[in-house]
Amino acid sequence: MTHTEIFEKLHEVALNPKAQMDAYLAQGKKVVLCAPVYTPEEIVHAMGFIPMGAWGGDRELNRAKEYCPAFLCSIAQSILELGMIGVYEGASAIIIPSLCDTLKTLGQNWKYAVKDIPFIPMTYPQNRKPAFGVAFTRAGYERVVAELEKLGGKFDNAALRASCEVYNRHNAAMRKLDEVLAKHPEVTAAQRSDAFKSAFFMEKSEHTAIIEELIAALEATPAGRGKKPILVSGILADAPQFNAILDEMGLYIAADDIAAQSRQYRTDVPAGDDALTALAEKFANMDNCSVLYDQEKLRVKLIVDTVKARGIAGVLVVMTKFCDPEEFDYVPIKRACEAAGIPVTIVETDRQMAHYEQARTNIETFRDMLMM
């Protein structure tokens, strides 16, 4: 296939996540439900289970309303309204990671509010780097391995191991995507989101051998011109219009650092014998996340490093609207991208924007600082 076709495969995918969730229920598959932003998949599928990525989605809340206060980012308030309103039905199960307050709030509405989905909490500590925080994350682990085994899973230390390297492969695969991808300004905004989102809804090994294919493809492509290379960090930027309106603009995403996008795939789980204190050890590894704890804010450096080193024009901020963790992090990264003559704007989403029009006015303000 051509990288076109390719990714068209993939935009099937993206915009339609139940019918891939279907497809696999019909197959006899058990499916369990992901929310954001590091739940341990490896265990899901080792223990036999379809990960299925629930980031919410695009839509007006309604029922959420009933548990969630209107300044409750909209991502955890979607994942709840779609619960409701049965978009999940068919799923085994939700794993809701503790890695920010509104995280927590919704594992416990969730146990209220969607009575026929069992809810799998997965806690993680804050200093997960010393030993003891590598112990506390195990353990946490366990304890999803034994709400699993109660749907019908069954827990394997081989079965883990061999998860991790089909996991480390995918993670592999996405990175070298982002690098190609950077040498291609011809794919739009669209297009990357979609590769990037629908690895959220398919078994990874099946995503895998799609964005093998389609690395292949883009490097035998020439690469195209024209547009101005940037960054683009936040916690999502998936949206279709805020896409359209980058390709109007003529920008490209040359390197991004969205958490629903390259942070997935920094981290691999590192060799041992014991898999589960390995995926922890994993875990303990990752940095340059605003959910991680990271005094230094090594994320700010990671940013301006990439711009320079890729060669690229500016750094679009994507707010996800409430996102207390993002928010703490914007001042530093504006900071440091103006000590470094790196031009550094902000735009303001949610699940819920039904128009983009301001958006577009700073975009485009954007646009015309990085021409000058």
Given for the second form:
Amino acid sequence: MTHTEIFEKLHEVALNPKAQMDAYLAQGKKVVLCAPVYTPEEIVHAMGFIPMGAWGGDRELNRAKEYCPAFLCSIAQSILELGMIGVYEGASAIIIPSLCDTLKTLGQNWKYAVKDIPFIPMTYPQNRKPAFGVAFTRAGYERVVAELEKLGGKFDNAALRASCEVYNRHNAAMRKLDEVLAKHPEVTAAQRSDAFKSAFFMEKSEHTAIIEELIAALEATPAGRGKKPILVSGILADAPQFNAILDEMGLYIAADDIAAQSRQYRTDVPAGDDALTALAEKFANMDNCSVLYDQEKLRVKLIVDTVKARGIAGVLVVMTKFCDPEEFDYVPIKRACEAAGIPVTIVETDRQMAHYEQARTNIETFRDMLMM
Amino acid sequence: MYTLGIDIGSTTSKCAILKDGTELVATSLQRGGLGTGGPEEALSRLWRERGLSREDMERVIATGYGRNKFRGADGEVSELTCHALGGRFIFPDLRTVIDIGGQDAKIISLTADGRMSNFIMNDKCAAGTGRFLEVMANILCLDINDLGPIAAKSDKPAPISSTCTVFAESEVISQMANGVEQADLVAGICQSVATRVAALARRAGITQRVCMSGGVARNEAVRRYMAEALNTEISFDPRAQYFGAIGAALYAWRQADQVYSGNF
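Show the same protein again, this time as the form predicted together with its partner chain rather than the form predicted on its own.
Zooming out: every chain and molecule, the one shown earlier first.
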């Protein structure tokens, strides 16, 4: 297949996660939903379930308002909304991690709002790096295992180790894809988004195969020219209207610091006989994310270093409205970029946005800043 | 060579014609912006009063929130870029533009050589915008253009919340019920807009020379309270409302003349 055909296939998956889930259910497989930001998918995979990302969707929120105030992250609200209106029907459970305050409320509301899909909490420690933090994470994973066993899953150390390898290989493919896409400005922001978003809805070895094929196809294609390279940072950047504006403005994503994209794939599960401990160590080793406690804010340096390394013209922060962790990080990101002479701007988005005119004006002005 | 800029905002449409990118030869303004006949009426007036036509224009650039819907332009450019260009056209040493339009407020920072280095938009709510003043003027049964002169009569502005237009509306009604003088109330309303936008401006950083653009710039009271809040002088030009259109005309000229040097 050509890279265009592969992107079309990934677009279909990204556009129709429900169809993807129904297909897995029709094959007699059980699906477990994995809410943002970091859920131990490897455990779900190893215990015989299909892990599917549940990051909500772009839609008007109605039912979720029975539980949520207006000033609450729309990602969490839209997950609850989709649960309440039956879009996730057929899923065996949902795992919701405790990585931000809104996710904690999502889990508590889910128990009452969506009674037919069991809620499995994954409580992560703030101090994830010390030995006691690793032990805490491991205990949390044990609880997830116990809950999945109630749903018919079977835990086996060797199976988990094998699933960790499946996920490590997928991580490597996604990191490689990010590097290759940086050299292909002709790939649209929407195509890039589809490649990452589809990963949430496919069994990982299936997705790895298609991504490796995509990488090979792109490497065999001469790179396009004429667009301004930017880095996008934030939780999400998958809205079609938003991506269309980037393409229209002649900007291309040469790197991302998006939670739903590259942040997922930066860290592998290390080697180790006890797979559950190794998985907990993976979480301990993770960094550079607003929901991972870090006094030093190393994420800021990573953004600046990436911009310099890839010759990127500017940083576009895509701020999900009412996302406290991202709002806290924006200040040091802006200061560091300005100190390094890197143009930076911020665009606020949320899952309910129907009109992007003000975002367009903002991005267009940013483009002018980069061009002039 | 003539070039035309048309700025289609949320409440008004403005046109400006430049000759050779250096001389402002004509302007026109029409109430009614995006989604109305305002843009066409502003253009008709311009042609009628100046004896010019579309054919005389080497290039036409549209800006403002209605720029994408306007048929008849050769291109479109964001209004922030245009306000920066237009402001710099009037004040060559300009470094900070405070643009308060009908539905939002924007702060634009320029480098010493005129490049746009930073910008901030308040796109969340109507507080701190022309819409806020319009709503308040309606409550008080006043013409929005009279707010500035009336506020000038006050020496003790009534405190008005700058948080939200809806809350402020009920606050103004309560103040009226308590017998607060109209001039003090209007001064408080103008001060509310100024302090809210000043907070936004401080986030972007203030470097002299500072000017205000957009329709609200014509309100002398808002300018005065803005200067007080920022503790800086605010430059004003009667053509402030046309900065977007002037900038668009200048952009058009640069494109037409292919003298795009990389600087504003």
